[in-house]
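Here's a solo chain for you in structure tokens, the form predicted on its own.
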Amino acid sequence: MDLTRREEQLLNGAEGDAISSAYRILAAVGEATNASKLVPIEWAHISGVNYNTIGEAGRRFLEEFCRDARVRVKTTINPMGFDRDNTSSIPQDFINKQMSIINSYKSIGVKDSFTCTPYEAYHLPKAGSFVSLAETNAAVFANSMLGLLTNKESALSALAAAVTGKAPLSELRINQLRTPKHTIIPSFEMDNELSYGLLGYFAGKEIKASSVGINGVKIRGIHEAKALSAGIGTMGDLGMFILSSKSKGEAISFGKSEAKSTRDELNSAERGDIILFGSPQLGLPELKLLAKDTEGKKFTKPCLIFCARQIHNQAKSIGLVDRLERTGAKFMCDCCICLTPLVTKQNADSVVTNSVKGAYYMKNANKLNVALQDSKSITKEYMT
């Protein structure tokens, strides 16, 4: 990969220890991606915030990094570990860590977004612009819908991206490399946020490759295609899909048994003790909608609601916040069902969440047996 004389410069050390290292991974990543050169982004998105998800090196590396750094351009940051204002159950220890993760964050001049979502929170750079987005839904999302060009980053080279402003000219970011080679066709009808979330876990462990061809599908809203973008990040390379492609690649059938399949491997419960709502966060139409399917209800077990702080303050202001917590659910800000602390082995067995990614998460990380059902047949079945 080609560096301008300034980049090798800023590499070897000309601005101190901190962008030198993010050259560092930059080149890395660039050599490994096959990129030309770095080009300027316009906007970073950093995941690695979550103490579970960093640990103790993670946490150590950060306050020595942010010592000697500043983002270049607009960065915000994934969901942190728990809700600063629902710590009763936290540890203070993971608190404490929690908060040094986040001031080391803040010294650099993030935005403390605090939501794997930011595409629903803040102006976006027109389509054709180049971003570096860690967040794996939100990478998908960015490519699919939103027609920005970003490579499915980690949270290390989101990071230096942030730092330098630059990021490698490869793979997604290149235009001609975004053209699928692969079709998925599905032979029934999505009809809920579950079977898209089904579809894109099913697209990212069969597809090998960066993009992927949908035939057949239509999205009638973003929590469709959220529920796609999650999926579709959760498992595999995929960063991004494209609808009715025109893709004269090998085809993929996407049928009931498939669906079924796949559910069958993430579900493990008939039913579950917490109900979780956020993996992605939700944002208002999320809100409004089950609003809607709650009226008048009560929940009869627990339930949490998922979403960033500023998606809730709008919640807050036209009653939303109220009216869903009258059926007895309790939002939790700037936190997401992922790798969260806040439902453990020690307060319940199951969970029930319509989440693909959630359930991913809550099987294999925090070791709970999972009821996957959608949000509707959710409100049906733990409702009175």
Contents of the next structure:
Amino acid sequence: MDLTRREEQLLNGAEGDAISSAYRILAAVGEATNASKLVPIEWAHISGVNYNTIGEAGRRFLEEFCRDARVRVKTTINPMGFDRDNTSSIPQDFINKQMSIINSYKSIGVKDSFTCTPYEAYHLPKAGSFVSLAETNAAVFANSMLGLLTNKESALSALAAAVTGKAPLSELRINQLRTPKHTIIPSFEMDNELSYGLLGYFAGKEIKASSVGINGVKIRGIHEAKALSAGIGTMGDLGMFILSSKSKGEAISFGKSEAKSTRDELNSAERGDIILFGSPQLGLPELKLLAKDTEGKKFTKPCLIFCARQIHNQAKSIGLVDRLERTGAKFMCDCCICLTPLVTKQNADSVVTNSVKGAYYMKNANKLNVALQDSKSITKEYMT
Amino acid sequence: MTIKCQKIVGGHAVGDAIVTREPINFLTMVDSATGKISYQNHELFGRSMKGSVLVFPKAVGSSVGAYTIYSMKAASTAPVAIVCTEQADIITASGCAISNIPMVKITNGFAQVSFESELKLSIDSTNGVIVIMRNK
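Having displayed the form predicted on its own, please output the structure of the form predicted in complex with its partner chain.
Full complex below, order starting with the chain above.
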């Protein structure tokens, strides 16, 4: 990758260690993805916020890095470890460590968004803009639904993009490379959000490419696009899908048996002790659907709804929060299902969720058993 | 025997190879305190990457995996070098860049070499050369 003379100077420390480190990251990612040069970006979204994920080494790294850096573009960040307004069950040491991370990020000028769905909580740049998004579901959603151009960035490459305002021109930032070479063809009716999530997870694991075509699938609501994006982003290389009526390139069937074996990989329990909604965090349309399905009923198990604080505030103002809280459900802002310290082996053996991504992290990171069911069957089975 | 490789992060290191055909999700499959693969369904389950040359296809999964590589380096449990055999991915590249771990991608020559036997490798990323020093 060619750097300009100024970029070379910055790489060599002209503006301090942090910016030098950022250019070192961009240079390595540029080599890895065969980029020709760096291009200016208009938005960055950083992951690596939850103390549970980046740990003490990450916390110390950010403390040092953020001392002499500043974001150059609008920058949002992923969920943290807990809800800022609801910390009673969180150990004080965890709170202190988490707040240290937050303070580092705030000191460089990021927005305190704590969301994995920045596309619902903020106005993103117009289609065709270069961005740098680390959260996998957000990167897939932005490429596929919003026409933004981003690679599936890492926590560190998005941080580097935020403080330099630049990202490598490669892979999904190049229009010609966004054309899929494989098309997935579902052979059964995709009738709920879980089947979109399973299709996405299947595609991510099967296809070694950055973009995939999906044939004959309609997206009727944003909840299906989110489930598909999150499923795709959970594992593998894929950073984008294109819905098409024609099959291009290699055709791959996604039938009932593929859906079943994908579910069997993540599903390890018949029932759950805690119900989890919100990976990705729920938006207003999903809260409205859930309120409709739960009207006048009560959950028979504890139920946590994860959403961004901005979405919670909007939902509150139109009475949605009160409606959902009457079912016994509890809202969790600022945090999400993935690697939350709120749901552990100490308080549950198993969880039930409609999220494929949530199931993956509950099973593999939090080491809990998971019952994976669609939202409608959860509200049928776990309510009176 | 030497193999040409593509430099992703510069540097030079020598170590015993730890080889897998399966991708790694660093965040969910690795215990950074020990450098061991902690995911039961991975073929390297229980094996430590500490001080070794990790030869693997690519990283997958969480974007936060880059911090896991950094955490291993901070805990002195990281590999001394990383070789990607399928794709030089963004997670590994950014994690190695910040941790000063030499990283290369094998562009050719891989087919002629069996990485299954126990190997000692010298990774000279800066010059784009891997030297097989010992085939135990």
